[in-house]
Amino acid sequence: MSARLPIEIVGGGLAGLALGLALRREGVPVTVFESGDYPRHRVCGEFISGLGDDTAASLGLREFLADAWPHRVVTYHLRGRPLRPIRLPAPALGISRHTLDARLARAFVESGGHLRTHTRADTSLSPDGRVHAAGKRRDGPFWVGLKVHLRNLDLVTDFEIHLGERCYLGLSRVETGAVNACGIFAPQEHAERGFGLLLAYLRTAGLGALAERLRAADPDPGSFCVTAAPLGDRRIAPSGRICIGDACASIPPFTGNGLAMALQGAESAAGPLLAYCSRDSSWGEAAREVASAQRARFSRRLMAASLIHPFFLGTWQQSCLAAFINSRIVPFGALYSVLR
């Protein structure tokens, strides 16, 4: 039997890992390259949502999110008014990125995965057997993202989602019990730096209750993280390179789907790359075919996410969308629904 061709990972968050660890379980020589190192902490509501008990199966991830914190009901708050409680179809995961991606790259390399850290690959380069799990779009507009952990911190329900002016924010816990809070503001200039600059950015927003509240809970600031990046993004890669995760496309993050949409991407993958490494097909079939399934699984809640989330942000749709909740005249179970 003929040595499986290798396999070269482009950007090593949750969907490389956890393709690359698939891979390796297979026997195919995998190489991840990452432009940082582990452990970190990442701008993410680190909310599972939608991501199915036959994916994490698949990919053999059951370990890795044993303790996640669960998550079954959703409180919108509309200027820190509480709106009707939500509850989800299945219970969501709540686990930080510090401990997930730490331990799929502790995983990867005692499987016998080489994990090339503080490296960038070339992504204009795709030569066959490469893989790419990196990269967003760049063109505007660009929003703030800001995330801290903080103790001490009592929630209405298992996930809270704060709107305000141009921005929403996210409460939840993840596996150590800590409270992570997340959230996307339109640019603006402030003096203040790291957990102090989330506050301020609250109270610009009309967020000033939200921002006492969290003010007197206990951040740590090592968690504290910013980043500026589009929102969503509707484009499916064409399929003459295999991409995975954000490189393949990006779901708005009210969704809580986007870490879901990593994992899936990754097993839409397997399958071909493994048909391809034991040499059943060629680099062009296992693009097309991974393009294929892709498109097949995300297009709809792409499509559906990018309708819905400018109710998120605008002052006139926050107050719609508040009137369509405490109606319930929108079934929001059936929207998380939709977007698995």
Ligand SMILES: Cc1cc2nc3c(=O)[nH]c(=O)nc-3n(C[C@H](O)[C@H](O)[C@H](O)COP(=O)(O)OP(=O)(O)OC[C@H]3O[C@@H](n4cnc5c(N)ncnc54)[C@H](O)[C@@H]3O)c2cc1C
The other form holds:
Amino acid sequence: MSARLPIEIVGGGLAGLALGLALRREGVPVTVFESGDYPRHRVCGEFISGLGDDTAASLGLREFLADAWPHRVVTYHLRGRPLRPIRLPAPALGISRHTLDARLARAFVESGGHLRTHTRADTSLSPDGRVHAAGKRRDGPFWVGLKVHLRNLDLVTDFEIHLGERCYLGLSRVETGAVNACGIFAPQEHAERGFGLLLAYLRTAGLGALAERLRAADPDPGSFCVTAAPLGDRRIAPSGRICIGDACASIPPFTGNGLAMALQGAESAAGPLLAYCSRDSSWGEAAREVASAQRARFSRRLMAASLIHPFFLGTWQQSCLAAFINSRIVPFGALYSVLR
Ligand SMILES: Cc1cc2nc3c(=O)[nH]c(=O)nc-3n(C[C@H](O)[C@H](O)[C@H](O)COP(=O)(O)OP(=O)(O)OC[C@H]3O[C@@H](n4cnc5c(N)ncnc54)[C@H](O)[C@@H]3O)c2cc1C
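So the form predicted on its own is up there; where is the form predicted together with this ligand?
Below: every chain and molecule of the assembly, starting with the one above.
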């Protein structure tokens, strides 16, 4: 049997590492280029919704998710007022990126993968054998994403979503028992830095009581991070190149489905790439197959999420959302089921 063709992956986030690991298990020589390092905190709600056990199993990831915090109920709050709790159709997983990305990176290296950290690759180049998994595309609109881990914070249910003026923030328990506070906000000027910046954003958004609640808890200063957060981009990347995760398309954060999509994108790409590496198909054929599999898998949920997202950010839309939730008119359990 001739040696398998090598694969390069640009971006060692969840999508890139999961794909790299799956290909290594099939004996493919894989190099992952990652501009950062591990472990590190990322701006992320760290709440994985819509990941089927079949995907975790086919990528060999069950062991890495085994200690994730199981979430079954979400409670929305409109400007501090709790709404009717919603039972999720299937448990979601709470796990920190600090832990999960580092676990995958270690497993990738142990499997013989070549991980080049602190190495930024040129994403404009796309030779055969290169997969793009470098995260969000660079054309906005971008909001501000803030995240911090807190201890000694009691929650109404293990997952709360707070709606404020042009913002929403999730409080989600993760595997360590800490609570991850992560939100997106319309950009503003604030003099505060670090945790104080998150509190300033909350106060400006009419969530002063929530800010006081967080202030009384114990923040982990090392976990604070901030980023330019995309609101989602439902355009699936064109099929000339192989793109997975946010580099393919990004779903609005409220869904808690971006991480599941990153893993499902890796799952969809693994088979066609293996055929290419075994010389059973050309690079062009593999690229077309990956793009069409992702289009079939993701288009409906990207469309649904982009229609619902404005209800999380506009003032009157948030009031409608709250009324829908409390009146039981909208079957939220069924809506979450669309995101699979
Ligand atoms: C505020 C916010 C909250 C969110 N909350 C959730 C949530 O609760 N649940 C959920 O499922 N999803 C959530 N998401 C979405 C989720 O974070 C993404 O969908 C997910 O991280 C995509 O994974 P990825 O591997 O494609 O990209 P990333 O995780 O972004 O990884 C890309 C990697 O590529 C590296 N990189 C970038 N450019 C280069 C380059 N040129 N060369 C080398 N390396 C490069 C980066 O350093 C990074 O490590 C949230 C997003 C935001 C903005």
